[in-house]
Structures are given as C-alpha cells and as structure tokens.
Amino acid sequence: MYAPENTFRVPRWRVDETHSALREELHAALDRVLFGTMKTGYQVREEFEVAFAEAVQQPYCVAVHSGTLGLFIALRACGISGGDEVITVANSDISTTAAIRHCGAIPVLCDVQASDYTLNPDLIEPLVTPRTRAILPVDLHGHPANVARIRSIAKHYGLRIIEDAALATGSCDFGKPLGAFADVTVYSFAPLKPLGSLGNGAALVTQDSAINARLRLLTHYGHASMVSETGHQNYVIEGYNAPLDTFQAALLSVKLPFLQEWTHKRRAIARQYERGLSHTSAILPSFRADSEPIFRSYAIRVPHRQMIYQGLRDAGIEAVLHYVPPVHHYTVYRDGLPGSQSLPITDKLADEIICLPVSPENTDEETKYVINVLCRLLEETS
C-alpha cells in the first residue's frame, strides 16, 4: 500500500495546496459544469482543446480520456495496423509499448543516451526494417527527447513520429514548446503530472489537418457527425468513447494560465538540486544547449540505489522509483521484445536511477533538506 502523501516531510505531490489557494476560481470552473446544460459541457472542453492548442503553439488539438488511450488513438490515427514496426524505448510507463500492441503492431526497442535518458537517434537507423512505420520517443522525466534530429531520420524513410510527451508539458525544446517536430504528441493530465487533473486526462497535438480529422473520429465514436440533418447517426469508422471529461476539462482550464510559473519554479527547484549536488557522487542528467525540461521529478544516478531510496524515504522524503525495471523485463513481455537484448543504457540506468521530488509547492528549505539528507547518504555508502 502507498503511505499516505502527508506522511513525508517532502512529497513528490501536494497539489492539494495549489488547489486550495484556487478554491474560488475551481468552484466557478466546476459549478458551471455541474449545474450546466450537457451542451455546456462539451463547450467547456472544446475551450481548453482551443486554450492548450495555443499553449503549445500547434493548431489542432482533441483532448481524450488518459495518456495510454491517446498513445493508442495517436497511432491509430497515424495508420499504425497489425505487423507493423514501430521503434521505442525500455525505459517508460508500459502505455507506451502496450499502446502499440494493441494496435496489433510490434514495439521495436532502441537503446537511450546516458546523459538525459532519451532515445539514442544514433541507434535508430539499425533498426528499420521494411515492416517499420513509425517512430515513438518519450520525454522521459520531462527532458525533451532530440524529436527535431529524429524527424530527418523519418523523413528519410518515410516513418511517422508519435511523442510520448505524458511527463513533459511545459517542455521546449529549439525554442518551441514539445509537438513542433512530430505527427502528433501525446500530453498526459494525470494527476502526477506537471498539468494534473484530478482523474485522467490527455491531449493529443498535431499541424497535419488530415490526422487531427482522424484523431477527432477515433476519439468520438467514429461520427461522421453528432447528428445527421435527418436525426440519423452515421459512422464513417469504429472509433471510441474516449474524449476528455467535462469535468477533468473545467479543472485543467482554471490550471492552464499557471502552467509557466509552474514551470520556472519547477526549473528553479532542479537548478537548486544541480549546485548542490555537483560535487558529489551522483551523476546528474545534462542536456542539449536546445533542450528545455519540465523536470516531472529530478532524475539522478547513484551508487548503492537502493540503500540511497531508503535513507530518503527514511527521512521523510518521498524519492520513487519511476519505470524501474524498463518495460522489457516485465512478465507480460516474457516471451521478449525485439531489440530487447541490446539495451546496455537502458539496464544500467535502471540500477542506478533516483527520482527526487520536484513540486511547485516545494520551498527552498524543503530542497536543501533533501540535498543536506542526500549528500550524508552519498558519504555513508561511499
């Protein structure tokens, strides 16, 4: 069982805070909903897809129910179909290998860079074979993957590019925000997190009006339309009951405009980590000059792991272990993954990764504390 998030001096999560000093504005969001007609609500979200599209400078954008149903809707949208290939990575939630299965199709695993943990494009051109479709990076921990550096690669070979962008909105990367090199990009709302709803919740980003033309059936059924002039439904697909709740929308509208402060003061706290940090033995990520993470957690490597996630949670603070082991030593996946026995990166990143907490809500105290605690662990078990 999870310990209750009060339990920790610093917690990964304490958005209950940010919502109490945006009581009021929450009560109107959500009591228009409530109280509103059912037309209401489907204007509610048609106005967040309309206030997120412009936040991440893109035109289209459909918002859908969680992260792994738009993985999945995003490649299917793309003409992702049985037998097909598409090149991932190890080191993610299952969503992002699960979401091509279900497609039918076959996740092909490429090795990541040490230094930000992101899919390795050196490795990617090995790897396609005459069976390859697509391309499927993920921003892990928030560090923009090197999309721009892929999208020669895909257009090389024809390949279209779905990014796994869950962890990472508030992202930039060559100075635009996460969506400007791929076919479409996948923003998760979950409650964990940088844009969290209270439930689930996603977006799906894309320039190409054809593909937002398909992401927008695949998520509401498959209507040609809601209802014909003749009070006839017709459906011109088998799509889904998959978009956004009304309710989750009216939330993330009210959270929306504070995202960038959230940012810098989620960049401030990882800045704060780096200086402390620096000279010790942990190996902290770096990334390209272009590169401009959202920091979901502070993503570090250090020695005796398992030692170092104890002494911190033993002193109050909530270090978790996110996508440890990497998805291909998973049971469901026994029978092995393409790709799956050359992953050195990917295995030793594995035993040696540490996510420390990286909440707004956090204070400067609150980030010392968890250096003084880290810098006396790294000593001890030196």
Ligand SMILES: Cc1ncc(COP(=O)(O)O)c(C=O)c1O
Given for the second form:
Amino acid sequence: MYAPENTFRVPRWRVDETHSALREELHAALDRVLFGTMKTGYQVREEFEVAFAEAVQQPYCVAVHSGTLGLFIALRACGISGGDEVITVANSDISTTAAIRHCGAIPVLCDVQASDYTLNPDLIEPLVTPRTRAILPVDLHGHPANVARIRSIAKHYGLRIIEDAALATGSCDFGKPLGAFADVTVYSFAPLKPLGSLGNGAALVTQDSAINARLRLLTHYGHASMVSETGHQNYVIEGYNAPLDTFQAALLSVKLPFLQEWTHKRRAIARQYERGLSHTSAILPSFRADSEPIFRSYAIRVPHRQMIYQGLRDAGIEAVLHYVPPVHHYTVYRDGLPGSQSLPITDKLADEIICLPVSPENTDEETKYVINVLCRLLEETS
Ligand SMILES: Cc1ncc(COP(=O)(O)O)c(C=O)c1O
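Since the one above is the form predicted alone, can you give the form predicted together with the named molecule too?
To see the whole picture, the full complex is given below, headed by that same chain.
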C-alpha cells in the first residue's frame, strides 16, 4: 500500500532528517513515556495540550487521535446531529464531509475563492436554511479561510463555526494563530502536516469552557473525571476513546518549539517560488493582507496540468495533486450532495492545481531546481 522509500531529488517530506537532528531530545522524551508509569504518559499528553494551547493562543486544547475523529468530535460538541445542515467546501479531504455525515448531518457544498482556494464568504448566505447549524471552512494548503468574515455571518444566523485547520498549524490571520474566530479549530498532526507525528494526532482548540468540557468528555469515553466517594465510576454521556497517543504526544512536544522556525522556512520557500514563477503562465495563489499562510505545499494553477505534473515527477520533483478531484466526484457521493451542481471555481481549480514541494529542510538550490524545471515545462507546453 505504501510507496517505496523516497527517491525524489526534491521530495515533499524529509522529516527523517529533522528527527535525526533532534535525536537526543526525542530519545529523552520517548524514554520518559516508555519507562514511566501509566500516569507519566497521561501527564506528557496534558503537558502537550497546555503547550499547544499556548502556542496557538487559545485557553483550551484537547489532544485527540486524528483530525478525522477530531472534526467529528468537534461537530458533536457543537451539538450537530441528525438532519442538521453544515455549509462546507468540496476541495478538502474526505474527512471533512465524512465527519459531518457521521453525525447524521448533511454537508451543503459552497464554492471557493480563486485567489486562495478557501470558502467564499460571499456565497454562504444563499445556502443558509432553517436547518443550517454550522459552517465548516477549511484552511486548504495552510491558507487561512476568512473566518473573521464568516464569523459575522454565523453570528447573524446563530450558527457554529468548526474550522478545519488540519493543514494549517503555524498559519496566522489578523496577527493571531488560527482559532480566534471559530467555536472549535481542528489541527492535525498526521505525518505530512506542518507539525507532524509519526502516526496520528490532532488538537481541538476552543475559547468556550462549556465546549471544551464536551470535547473532553466525548474524547474520554464520556467519563466524569471524578470517581465517587464509594469508588464508583460515572459516565455522563456515551463518548469515544479517542485521545492522542502518549508516544505521539512526547514526539510532538519536542517538535512544537521549532514550529515557528520551520514556518519561517516554509514562507521563505513560498516567496522564492513566487519570485521565480511570477513572470510565467502559472497562476499563483494570492492572499488577503492579513493572511499569513504556512504553505503546507505551494499550490499553483497551470495549463496542461497532467503534462506538467508528469514532467516534474520525471525530473525527480515530488509534485502532487492534493484534493483532486474534489469530494463530490467521489463514488461515495455519487447520489449527490446539496450544492454540488454549482461549484464552478472548485471544479476549475481541480483541473489546474498542482502542489510543489515545501519542506523546511529543502535548500534554496532545490527550490531553484523546481522553478527552473517548471519554467522549462511551461514554455514547452505553451
Ligand atoms: C483538510 C483536511 N482535513 C482533515 C484531515 C484529516 O486529518 P487526519 O489525517 O489527522 O485524520 C486532513 C488529512 O489529510 C485534511 O487534509
């Protein structure tokens, strides 16, 4: 199922190099869990929750098993249930729409902006019905959706916002890490994410203490954390068993302090791409002045996409087609999702998008190589 070891000249993932550089710190952190008591592991996870909350400037954080489960738990904690409608996008991972459907709710698809590929706030209001309960924007490729504007629409209609920031750990908007405008923000720590574990992981952050309490209950079996005087257990709701694994928490705790440094490197690579490709036929993403993306990859639009994609891969560059096709083209949704008939920008982007490697370990020379190969391919195919 998995591809053989990476043989690309410019790969999109080389975290093994970063881990090697952190070898001693990682060994110490993993040792603490491996040779500690069961409680030590829980403590490591709790310490990570505190550190992550601080890093994204939020009061509450619940560390969970994965972004997929995290989205589901976040929706449930916000009271989303059978028959409710949730407005979201089609250019995302299956996890986004699947989480909505696992709640028994209905994803209503809204088109995106051609500039940064995120939910278009101007198109939300016509999709609101008496059954709409929430909006679920996605920070695709690490580009912050305009959640500040979405917040004013949500406020007007009494809707919740669950922000899918799975790809956006390190992004900021209006000068703050993502999460300032949503009810719950979901960050993923899957291996290919900007802050990656070596398995699964995610964090749910919120400013609302009542939502935080529900997130925690749902994540930990629905168990009331106190055992009674008689020694009896008590479960307040039927929850799940979905906390972040303690070894992943230990790994992530070592890496978190480097997030800012890696974010700067990713942005520098994106700037290099921007300078090198601005005079070509490629259409580059553009952003609001307040938006500071992390650039999980550098996603651009090109003519003759399949030829360019193949040409890059043949030259040893690990270009990828992330979120192609959009979810409404998957077999699982063959019966249609509301809104799927009117997604012209989403469909157009899916025909043109190609994601270039952005990894903090990539050198200037490697990025220059990608730019040179791409310029040549764009000329050859024009
Ligand atoms: C946009 C988006 N949302 C949610 C997820 C799910 O995250 P996880 O892999 O941690 O379950 C992903 C995973 O790739 C994603 O890309």
